[in-house]
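Presented below, as structure tokens, is a lone chain in the form predicted on its own.
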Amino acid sequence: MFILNNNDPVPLYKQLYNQIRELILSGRLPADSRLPSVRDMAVELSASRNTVDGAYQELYAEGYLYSKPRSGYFVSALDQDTAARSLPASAGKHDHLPGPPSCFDYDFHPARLDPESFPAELWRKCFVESLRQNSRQLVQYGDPQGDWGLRCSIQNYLERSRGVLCDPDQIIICSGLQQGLDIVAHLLKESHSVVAVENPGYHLPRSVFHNHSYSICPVPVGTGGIDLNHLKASSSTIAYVTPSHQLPLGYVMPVANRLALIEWAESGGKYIFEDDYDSELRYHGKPIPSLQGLRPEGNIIYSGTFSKILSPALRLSYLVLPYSLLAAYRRLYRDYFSPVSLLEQRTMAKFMEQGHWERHIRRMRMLYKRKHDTLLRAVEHNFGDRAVVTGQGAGLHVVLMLPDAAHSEAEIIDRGRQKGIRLFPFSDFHVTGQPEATTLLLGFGGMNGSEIERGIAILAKICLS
């Protein structure tokens, strides 16, 4: 009646307890019916008795079979209508999963990091010493805000190289931007309703404010930054922006304008995200300060990540709230959990502590300036005059304009990936309206300099032919 497979990736245990369900549920194991006993099912299966053990078992646990004592299990008696409607379809089953994600020669995406990067050894060390000196800490649930030590780690790191002044009881462990963004709109939704986002500018934050059901404000975006007055016509009460380096055009809001969008967010009980996301990879001259830094105690949250330079894998990031917020955060979730593990935390902060951050921080601005280098050069090569190139000199991307193109960005895209090229969607960037010109997204972070070589050669005879 039932055939075991020792081939099937699928346990044993579990190949006779889905040919059990499938019986009963089809009808024909009819309610009542005795199954034979572990030990005769064990002979004839030629298997285990745990095998057989372990599949009457879930079957018992799910209501499929009950017991008598000293006679064994039965079927237990089911709404068989109800129960046809539960059998998996055998054909066409795997039809709704997702392909293999396409692999591409030239992976110009914004987000993609040094394959070689990740300082793994480094991170063993620091992980195998926290988890033997934390043993004990790692059966309890850990401190919901973070650990303390990664925010005391990241608090100092934050004065010294951001110009951020906080105390670490501000720091908040968030499991990316994303969670970040969500706990903001959270805490803000009882008395805010409308909030300004740059165009062009980044998507998720449009999409986690709106989930929250936020109005969404465009404001555009200029080489000063958010534009100004656009912001302060409109109703907007929370702005989420990125000033050190704005994404995806690249321009620095200067100090000017930083105090000016200050002062806007201090009149009226406004408030400002600034999004901090890859300050550190800047190719010339000093980082830019964090708008933070200007006013401590003003209403900005500042958010920073450890994605763009370690590992978006690991689902690190922070928030900095204004004491302003504490309490309400605070209450808001007392009875959350931190949702990123304490073992994770102590290792970077374990990481922090040793020096092995800031100095895998230099290490990659040198990797990532020679890989920018590399793309201006080949770009100046094989574009010349035909191309404009704005948000050079920092991040991983710049951003690529062409007045005089022959096709569009859909068809560029599209050529691109028939010869092996993965680009974003700048237009993706707008909220409303499109670009004049033609403009790509050119990421440059995954690729060693002869991809990124070879590729802007194939792309600049797509875009120029």
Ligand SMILES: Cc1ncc(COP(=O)(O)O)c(C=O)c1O
Second form
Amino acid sequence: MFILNNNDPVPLYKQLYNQIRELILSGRLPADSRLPSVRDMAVELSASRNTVDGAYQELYAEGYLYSKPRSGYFVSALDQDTAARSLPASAGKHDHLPGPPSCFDYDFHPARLDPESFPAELWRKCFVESLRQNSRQLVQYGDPQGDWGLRCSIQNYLERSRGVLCDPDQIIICSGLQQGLDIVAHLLKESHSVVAVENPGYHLPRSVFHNHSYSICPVPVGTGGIDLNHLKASSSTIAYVTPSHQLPLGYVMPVANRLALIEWAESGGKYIFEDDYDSELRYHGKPIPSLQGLRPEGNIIYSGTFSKILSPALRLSYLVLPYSLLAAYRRLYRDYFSPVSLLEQRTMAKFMEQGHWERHIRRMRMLYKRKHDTLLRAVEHNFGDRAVVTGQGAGLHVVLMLPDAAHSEAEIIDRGRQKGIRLFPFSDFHVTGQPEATTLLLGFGGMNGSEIERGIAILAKICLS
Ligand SMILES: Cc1ncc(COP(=O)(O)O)c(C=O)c1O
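Starting from the form predicted on its own, produce the coordinates for the form predicted together with this ligand.
Below is the entire complex, every chain and molecule, led by the chain shown above.
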């Protein structure tokens, strides 16, 4: 019924949007008709699910469609006379305008998860059970530090899987890394003013500590993680690190360096903020045990999240505070309430208690390993020895260095956009300096195998010619 033209400058999702909209306005798609599922429509059109989803989302946002949970999208009832008059005289007049930034056929953004991966049925089951069992608690505020049952489940999981040794008392349920960093910045600002961050590294810690008036000290990262000599020579008294999978380079900090980092922290009341954001996703061998487990009684603040394996939309993460900070935390946050919904916390606790969490981790590890392997094969096939891959074997992205690329990063991103490719600028991870060669960050979580293969083939043409 619909025809998409790859040679048309109008983005594919917009072509589909226009065709469906026209059928609705002309009455040929009557009210309450059900649209094919995103997956079926994508198969029918030989297009990506992102294309179909982009068209449906826009039609839904504009009121042409409504959705029913677990049933899909349906055509909204419109006044047909008025609707017919709203058909544009020259449909598609503004179609050359760029589409919304989220609609790309090949989305290499590193934060994308597999769009079909959320375990909605299991989550619904746990949610309904929590609702039934906790209705009396839902008329109260709940524990400000987070639900006790969830904290016990997290403690148990962290000890078995990450080697983190702590009491549930030390765990604070947060609404994401940003809130965890905010708490830590707040707790430490009386006696600390300079924070070391990895360079290249994640922008969020820089931003949060900067907003709390800290000075930011960028410290270079090598294959062994944050450069310890540079760190020791700096005036930093807090170090934010991603030792199990450095973002963005993907290096694992070896144990000798971990011990040296701990020694640095122990010399004079310094603190390590260990961001263990995606360590469940290791595709060869066992996950790397945490830094915190090497010195559970030390000044290490451990941070973990459910965003990478389960869903970033839930906004569920946790901090493990060292005992040395607990009294200050309780004093400063005495009057605060938990920002995370109790129902969501109890649902997560149930999800963990019933074993779904660890089964889900195993499923996600397999799913993402397949995508990771597909990406590496496609890079090998299309780039050959003209690219060097680093950071493979873990997480949701790899880094691609192009020593003799024909174009700069900005040119590649721009040309990619014109071909439906979204790239996250690697240079954004740098506080100072830039990589020696053109470097690309390739997230693979949000695309299926054939999208990864096609995306890499197009990208190779852009980069190498
Ligand atoms: C380095 C790093 N830490 C943590 C997170 C997760 O943050 P949150 O728990 O706020 O979703 C991310 C997400 O992309 C990340 O890149």
